[in-house]
Amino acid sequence: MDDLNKPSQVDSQDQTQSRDSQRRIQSLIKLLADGQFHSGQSLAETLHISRTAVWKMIEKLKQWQIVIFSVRGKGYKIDKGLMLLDQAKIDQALTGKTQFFSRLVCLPSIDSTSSYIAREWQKSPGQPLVCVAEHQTKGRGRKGRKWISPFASNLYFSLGFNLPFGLHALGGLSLAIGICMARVLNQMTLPSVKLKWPNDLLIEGKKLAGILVEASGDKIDNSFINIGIGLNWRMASEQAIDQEWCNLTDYLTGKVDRNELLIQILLELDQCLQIYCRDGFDSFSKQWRDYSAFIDQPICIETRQGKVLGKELGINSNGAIRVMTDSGESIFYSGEVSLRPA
């Protein structure tokens, strides 16, 4: 092998240091997650680092929008604690029960779970992977929009896997994913979760979750799918978001653990993908009317050419939205949908 293609010793050292840093931060978060005071000295001794290193990590956690109280003589505390994701618990629940999600990594912070999947795919093409993070520094939504991602407040996860057919057969995949997610959530919520074409989940018209599907491959035989999902769990109301949004915890009919919610979603999505591979989008398209937030209602489609007003009629077999306009029925494969103002 050409020496230029070998990872350098410096690179290996940097990667090892980065992993060690991640482990220390994870350990610190777990200690503080109980909502009790911990002295800087006890944290340093437990983590086998200096008190200065503890302080530096505390400052880093504050950058992740974690509110940490520091009281002289008592130490550090996260008020009310945190409900952290537990990779061991998730792994145990999924082992042997999924076809597409055989490997999962849970990280305290990452730039973007979708970007992580893309990088790992370059290293190990074809290997399925789920990336879950407590925090994202560069979370992404549709059309390059920023996805607000405070620590341990929501669910941020991406699914990377291969599908045995080309890009031409992927029409409606994001809608199928949305239907399956709504099916899970509606077992836990009142009122019901509805879908806004093409990729949003709503409760009472307010955004609860978003789905971003990215695909690469060829048109006939093979596709790599990278699905990013963000779901609002218990996010602080002061977040600067340019649309109405809501938290799932405000609509739960019973007590739900964030880990159990993720497990149920992944199990349902695995079944969804198996059905999609076997039957295509047809069986999901027939369910759209039951889940659409705007079916038979006036809507506005924003396209590159301008706004189109009409009434939503449903979707076709490829996932495109059908709209009755003044000039007749029109089909749209992309665009933004909103209720038409009265």
Ligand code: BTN
The other form holds:
Amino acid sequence: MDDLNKPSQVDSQDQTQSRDSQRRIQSLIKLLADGQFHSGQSLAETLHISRTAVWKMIEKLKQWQIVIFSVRGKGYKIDKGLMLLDQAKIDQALTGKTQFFSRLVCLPSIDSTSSYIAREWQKSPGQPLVCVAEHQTKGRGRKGRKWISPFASNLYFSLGFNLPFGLHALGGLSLAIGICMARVLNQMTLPSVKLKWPNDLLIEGKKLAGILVEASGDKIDNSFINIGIGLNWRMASEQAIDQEWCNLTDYLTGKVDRNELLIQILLELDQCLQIYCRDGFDSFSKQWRDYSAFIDQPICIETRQGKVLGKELGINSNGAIRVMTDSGESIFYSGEVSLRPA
Ligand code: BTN
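In place of the form predicted on its own, the structure of the form predicted in complex with the ligand is requested.
In what comes next, the whole complex appears, and the chain from above leads the way.
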């Protein structure tokens, strides 16, 4: 099973083996997702593999942070079961309805959905592709941080697409994506989702989701965009994360299926990209005040040059943050923002 997370530059025999092992492990997860006990023997028979192979796959699932009970005489069980992503359901809901997300792959485990898109683009540059995964072994956050990605606990997905603008015209794209995500989530959560510049999503000051934007291209009329989004759904509290964070399920006002949520987000993001291509960032920048977690509040922005204290005034037409400092208004294009205690 060790080939499950291999990079895609492997020969065709390895690729076939990898696809086979992906299929087998997906079948095993589907069987166990019901939260009932399954004996090693019955799993082996259903999957047409040996009991040792079942045991090896169970060990792999434990590495993916799935909690599996094994009880002698009863077999294996995932307590409370799993709500799995369902590629067929997502494909069916999106087919013919999006301009940017015509191809989607849903994987049980990958190093990083953003790295997957980057590798696919080495083979077919700029081809639109959405990669969704249940688990990431090397999930990446902004500024080289890790993104903790336990199995079936959250949403991890990356959107790869091409835009007919040069890189200079992309100012604010990631903020537009954040605004759109917050809009979707606010239809189902209380209290509301807010944005911490540039694109962290927060509820009650705790991080709910993050957006990683990677772009390449030219200065005139072509850019390749790879947007990775991680959204906490129902992650166990013992995860070692060095900031305050929360799960969406703690704030849902109704019952929501993880697949439905992803479908809603992708449909909205597609609309958002269409508006961005047609009208630019303008209509989004006007909405920032409604979504900013720290608008008109005292903040600290940590830049490469050091810390700057001031009050958040909003953003400019390129998505840069405006801060009123003791020496007047300053504009920042990058930096880490935090709220200053009163
Ligand atoms: C942040 O630091 O706030 C950005 C986090 C982005 C995490 C997502 S999860 C899906 C995609 N794949 C990755 O490796 N990172 C992004």
